[in-house]
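The chain below stands alone and is given in structure tokens; this is the form predicted on its own.
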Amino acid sequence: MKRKISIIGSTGSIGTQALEVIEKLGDRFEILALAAGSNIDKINEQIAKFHPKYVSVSKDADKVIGCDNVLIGQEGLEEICSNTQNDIILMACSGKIGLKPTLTAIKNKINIALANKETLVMAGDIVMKLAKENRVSIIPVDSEHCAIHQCIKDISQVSKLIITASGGPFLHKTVEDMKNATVEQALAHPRWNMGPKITVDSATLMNKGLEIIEAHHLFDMDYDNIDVVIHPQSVVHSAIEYVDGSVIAQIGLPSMHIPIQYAICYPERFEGIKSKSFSFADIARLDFEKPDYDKFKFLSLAYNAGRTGGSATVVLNAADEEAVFAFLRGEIKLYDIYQITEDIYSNFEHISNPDIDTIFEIDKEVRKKTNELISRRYACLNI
């Protein structure tokens, strides 16, 4: 029997990656509906070759072609994963755009397969606290999460939680590198191809300091039990370490086409788009170190955050986030992003157990207060 599943966030990495997989799957899959932005060539082709049911995007909708039922904007979203026809939805779009409707796809008692970091960074208690009442599973994307997902059997009996690094393209560079980067520099990570704001928060390590704060909700494990370790190669995607000292990590290449097709198969395995035999001999080595908490500032920021709690996390990733998008404008330098993000974390009054309607509203403050700051402390640069 055919699994009915949507994916919001279709045209961008992630979504385009699943369907590759869904492709490969053959008749594994439904393609219930799809989301998208205003890439609306994009979707258009993924009409043409997928035939949803549903269509959503977040303009134009008279533009698009081939399907009955277009959608548009956050109500768009909403219905779609309203729609119990779903058996999972793979919610794959960026921001915080992806929070509303993954509570309300849990609401209704359909199974989630996350890759939007913000739904957890921002609003993780609330989004665990529903999903344990509705009994939903949330199966991790991101390569790290997935592989701590497989590595556990019994939650109660794992001691550490270990979360592996490449270090980005700033690994083996020093602070004065990273103040004078460019753009492409930033962009150009050695391991993953991921879209331009990942890419960035993977340079500066932020990506690893929000895969923590998710951890700690995914896996309910403490923040004094998470670590990260550099791995450059990328192969161990990350590992546990049990209280009997054992330690299992999963390997494989690095494709996000596996933990994809991990998330949306979930309990069951195929062969699949990346399926191969995996060599050890190839690898030849492995290679591990400790983070240089000096140079990649966010990582500290970001346990603080997490302990803290309440709305500090909420704080940090979209100070984080609006400064990345001034870096990728050219209008401030790599190494301003920390110090950006800092000082408006620092001057922000948290909030211990904000709803999110009031999660929302901190959102759209901080991004109001750390676009003021850029304009007022950057202006006057010609970067």
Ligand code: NDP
The other form holds:
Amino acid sequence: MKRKISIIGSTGSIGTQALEVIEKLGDRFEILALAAGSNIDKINEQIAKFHPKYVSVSKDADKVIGCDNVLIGQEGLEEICSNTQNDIILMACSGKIGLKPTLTAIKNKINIALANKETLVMAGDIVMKLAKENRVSIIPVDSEHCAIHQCIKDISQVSKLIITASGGPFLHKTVEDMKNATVEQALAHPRWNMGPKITVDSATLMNKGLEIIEAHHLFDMDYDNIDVVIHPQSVVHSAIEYVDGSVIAQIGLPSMHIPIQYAICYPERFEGIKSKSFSFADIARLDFEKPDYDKFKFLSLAYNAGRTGGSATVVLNAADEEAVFAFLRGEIKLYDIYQITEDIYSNFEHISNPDIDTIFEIDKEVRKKTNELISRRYACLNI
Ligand code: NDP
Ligand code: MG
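Starting from the form predicted on its own above, please write out the structure of the form predicted in complex with the ligand.
Next comes the full complex, and the chain you just saw is listed first.
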């Protein structure tokens, strides 16, 4: 029987690659719904090719062509995620938009392929508890977490998670180089072609920070047992250490098609988009090094936020996202993203166990404060 799937964020980097996977998998999947933000031309192309029963966009619904059921905004996402015809939903939007629809899908007992890491960073405790109560599987799409998922047989026997990081475009550059980096340089990731927000986070290694928090929630692992290692070739996608010291790693040439395919097909595996065969001899050399915590300060901040828990990761996520947007608009420098985030983070009152409404209130307040700080202290001053 065909698996019914909906994709939230179908027009983005993960969304478009997911559609390539689904196309390659032939008649194994049927697309129930596609949801996008504002890229109407792309969603119209996708409708013509994949014939979803439902489409949701954040605006300009009247410009959507070829689908009888066009939904709009957050309500549209909620409607898609409460449709129990879905066998699986791929959460491929970026930012906080994914959180509420994910909770709705879980409440409706729909399995999730999760790319949207912000969902777990903002509300990992709530999301994972709800998933457990509803016996819903959350299969990670993020390549490191997907790798770990593939390595684990029995989580109770795992003593450590080892998350690899390519190091981004500034790995061997100086702090001065980073300070003067242009938007173009920050977006030139050496290994992965991704959306702009995650690409900037990969340049500052904040993305790895978010992934530490994501891993803590997905695999219920203490922060003391989550390590990060720099691995510029991005061939070892991550590893786990068992209690007896054995290390199991997942290896493959870098491509997001493979983790996307793994997550939406789980627990089955199909050839679909097959990775080029891996040759140890051709690769010849794999490098690993410790991260430079003085240069990539976000790593320590993320460990701190994760260990603090509660509102701390919500603040970290929101302040960083607003600062990244300001950098992409050319209002601040790359290194200011950390300064701003750290400033907001260390001055925000801590709340221990926020519920979902409180999380969204904190998120809103942090974004407001971050933008005020940017316009007061940074914008147009040091560019
Ligand atoms: P992109 O910026 O490329 O795509 C974001 C998607 O979200 C677009 O389809 C966009 O639509 C959609 N979107 C924006 N606003 C809304 C809205 N209001 N309602 C519905 N959809 C909306 O991001 P990526 O694909 O790079 O990343 C997506 C998520 O996956 C992020 O959380 C990221 O951290 C994670 N991830 C990404 C990886 C990658 O390789 N790209 C790897 C690992 C994780 P539109 O363009 O139409 O506005
Ligand atoms: Mg990743």
